[in-house]
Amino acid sequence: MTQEHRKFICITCPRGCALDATVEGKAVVKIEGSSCKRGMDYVKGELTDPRRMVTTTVRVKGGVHPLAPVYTKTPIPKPRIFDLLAEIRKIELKAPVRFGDVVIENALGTGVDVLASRNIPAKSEAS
């Protein structure tokens, strides 16, 4: 098998690390310019496993604002965020709606859940 030369940004940081790693398969052989070990693991996941936290908005009837921000408890695996969305966008709350309700359970089977992110009274509650 070939030798490949890939180049990552770490995302894992504020300090955004431009990694070169040479790749063998999904095999990493080296990796240059990580400032420390985050940037190897990352590099790692990127090509075995690439995951992302997803955040999004949420319909919320009855409530003082139209939309409840929501995020995913851990990251989902990459592929599978259109389809998470598309789920999300399925769903609409009903007021209230409280900081850390599980908004979706084990979404799409990834055994993440999806949370609120914010406080949403019902109107009536916000008089």
Contents of the next structure:
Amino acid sequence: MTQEHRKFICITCPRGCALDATVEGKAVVKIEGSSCKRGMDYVKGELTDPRRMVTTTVRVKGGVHPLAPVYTKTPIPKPRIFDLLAEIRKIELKAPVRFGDVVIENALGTGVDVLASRNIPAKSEAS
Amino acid sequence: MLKAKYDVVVIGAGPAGLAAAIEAKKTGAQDVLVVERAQELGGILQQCIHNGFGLQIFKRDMPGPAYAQHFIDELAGLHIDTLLDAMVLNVTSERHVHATSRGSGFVELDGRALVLSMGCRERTRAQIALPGTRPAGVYTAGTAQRFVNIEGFMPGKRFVILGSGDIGMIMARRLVFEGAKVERVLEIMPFLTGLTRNYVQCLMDFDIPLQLNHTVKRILGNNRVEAIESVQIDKQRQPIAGTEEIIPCDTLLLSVGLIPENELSRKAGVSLDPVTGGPFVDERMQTSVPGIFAAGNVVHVYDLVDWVTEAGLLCGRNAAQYAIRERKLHGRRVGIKAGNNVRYIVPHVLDKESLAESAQRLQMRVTMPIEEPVLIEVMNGEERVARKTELYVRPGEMVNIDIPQSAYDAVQRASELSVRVVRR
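May I ask for the structure of the form predicted together with the partner chain now, the form predicted alone having been displayed?
Next comes the full complex, and the chain you just saw is listed first.
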């Protein structure tokens, strides 16, 4: 199989290394421009199974705010982001919500849980 | 019940203020008070629901509210007083604080030391003098972020975003998640002003076009935004005739920069740096007024909250030491100036003896991007005091350099230090 050069910007950390990758199909031959070893993992992931953390909000009843922010505990496959958002939109939590509460377990069968990012006290509850 | 006198009074409960209060208490300050304008602690982190926080400090990728929650929980366990929903009206150079709140009414109290951590606010349409009509549908990106992420409503359906700052790019993705169409992100500069990773994961991932060297020429629409007219600009930042384009949209978001919020600092007589818009500070984050310290975006606008927390910790520790021991300056200080391709540098002044205790970190932003390896050099005239290489420098990404303890002697000889960024 022929080798080709592809450019990536690693999003693992805020440094955002510009990576020059030599790839053969879905295999990485080598990468240049990476400041750490996570650059290699990132390129491998982008070629075979690109994933992203998803953060959004979910409706809350009786809370100090009408929404609670939520996040995927680990990144989910990129093509499933909008399916997950649709799933989360169906939910309404009841206050109080606690940081780390599981909002959806094993979302879309990905094995990834969706968790609450903060406490949302109930409206009457002193925060 | 509020006390009349505190060891340390912290104004603003965002990441800088929370860290400062926690560290002040841990350093030995008995009574610590945090005064906060909002009804809850955490500051702007509460609306920054995206991830990317905590990678430096916690080695974990956390959403903004989770990052805030960590410090809110820690603060709650330390018997630190809080005054929420409270507006500080005045601060004097003698550290007398006037505030008003719904719960406590008008209060006056004193701090043996004061921490200014009011953060920053967004530039608005008025500050960039955007021509056109004045319809509904023009918001700063942060205002839209609050609407969407905390209050639960969408400010529009079809967006154009002016400015490639991080908040603008993050909001572009967020709006797409909530079903909106983002037509375009326009950036007047020839480079991205936010982090590159946000360009990848917020714009590229969702095919949102970014146009550099472009700005909004005028806003169209009477009651509501109906379109904007974009235009390409040349190297002198002048519009290029014939490049105009009408982009239909119902909402324009502005992500055009942040300004440190220093009205209270001014009232307290604190000297401000015209470049950063924040107080001049020394390596302990003390301002020009003894006993008044400052940390976070009120000093200069950071790119990462982790560095804000670190500044807050440093500030809180020194504020507590000042309050309980009235720690004095050694007096022999050296100014640090921004040299070639350095827009500003913090701290502005360094106690020469501070290097006897530890290495001292300088933080800066560059004026122009250099996409090749550069040397960052701290100079005393022609003598090099510290150096570091970076693979590239960009205005959107803060640069740090440490002056090592081994530079102690060189710093003693210096009458002024300057920092420059040069191609290798």
